[in-house]
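The chain below stands alone, shown as structure tokens; this is the form predicted on its own.
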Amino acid sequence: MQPNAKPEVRVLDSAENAVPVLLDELRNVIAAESRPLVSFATGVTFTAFFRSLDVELKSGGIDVGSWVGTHLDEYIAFEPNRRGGMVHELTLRCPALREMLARGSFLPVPCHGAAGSLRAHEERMKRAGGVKLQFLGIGRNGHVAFNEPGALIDSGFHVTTLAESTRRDAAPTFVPDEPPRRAVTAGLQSILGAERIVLCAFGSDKADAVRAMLHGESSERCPASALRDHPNALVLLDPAAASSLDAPASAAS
């Protein structure tokens, strides 16, 4: 990592305008690498992207066999077909990924958290060449994946306890049940090991977290601030998410 690297920041006219950028990022890595490993964030930030990706995969616009997929995190005890789980929600938004899951070219995060299963997952990712492209979101408290404030930067995949603010944000998915309290997550070290990172943040409720990520103190209090140490990161914002920045770096339609 380069110690003073800064992410490229693009402020788009709207969140919808991020979709073609994200699809191009995927196409670019597929064109440049042989069966690259691509890791997804599964929050609602990426819903429109996943719907468009489903169209591309089903139409052959993006070859489903030309890359390998994985994701960042999973709730404890949520198997891929359990409602509310990350894989379940991902394949609801992008049903074409079920084919990859069925044939083993989508690598689900182990949901039970046993140390051996997490190390085995990391080994599978390593054998797949490591993550070439990592899509990320950011939580209102500055978390990335489920690395909540206070997370250590040198962590790999591990089990974590979710912040109450994170559980409140997830609650609508689980009504009438309570949202989970624990999850398996890629650690910050795992995330920063990706060759390319693309983070998206949309809406005014993300504005303070975006400012802390880009311009606040780089510390464990804002896990996303670790991205400032990555040499190949892109941050896509809409005007609302960029509203707390002093001078957004660029604008695009």
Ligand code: GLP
The other form holds:
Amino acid sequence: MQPNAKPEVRVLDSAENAVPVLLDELRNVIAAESRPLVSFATGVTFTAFFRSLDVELKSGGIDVGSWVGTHLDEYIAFEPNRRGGMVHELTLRCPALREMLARGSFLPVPCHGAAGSLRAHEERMKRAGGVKLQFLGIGRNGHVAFNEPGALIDSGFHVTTLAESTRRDAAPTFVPDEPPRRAVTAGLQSILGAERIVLCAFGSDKADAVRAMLHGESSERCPASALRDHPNALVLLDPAAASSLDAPASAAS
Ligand code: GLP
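Form predicted on its own done, so how does the form predicted in complex with this ligand look?
Shown next: the complete complex, the earlier chain at its head.
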């Protein structure tokens, strides 16, 4: 790791070993704060975590009423119950989140992108105390949420057009239909406003993006490189995702 790379980087023996770490992150913020706002990324990176979170929420291991949830992004016109949408994917993997959605303690990203609805969403998040814990994935091209290369650092929630590589990666979820072209996303400024960020990247497909994020030029070309300016970020990698780093951190279990 280069000396100027600020995030703490942990290379785990395997992606599965991230699940207890992520659950502990959630437990810690719930213990430290009164009803903290926690924001999720979707994507396959977090599938195992969401399955375990579902077990915890259903068994009472983590109290459904002790925190507020939200997420980063949504495809345009994908209401929470529409197949392929982010909330739909989240609640498929973690059905217990449906109860939070019904109670109003899970704040869905407004999917139509009207400016007023996005400002109202930001206000709601502010009233909920702002994001205390942000889970993040990373795209193969270095995107975070749907901030594609070139995204502005000072952006709040906004409507964006997806990169072709992002659409290709999302395509299997939408077969036989075409993947969406546009989405609402938290901007980089919104993401960096979280008190703590935990980014996960697993698999060799992510190795180049991880290298660019931690060792490349910190610029709009790699939106994830903005994380290097965050004072409280943790990056969890499996050995394959860490394979292009200059000096991989020693393995932790
Ligand atoms: C998607 C989402 C991100 C996600 C990322 C990685 O396009 N907008 O929130 O973290 O790409 O997805 P995956 O975990 O499926 O690789």
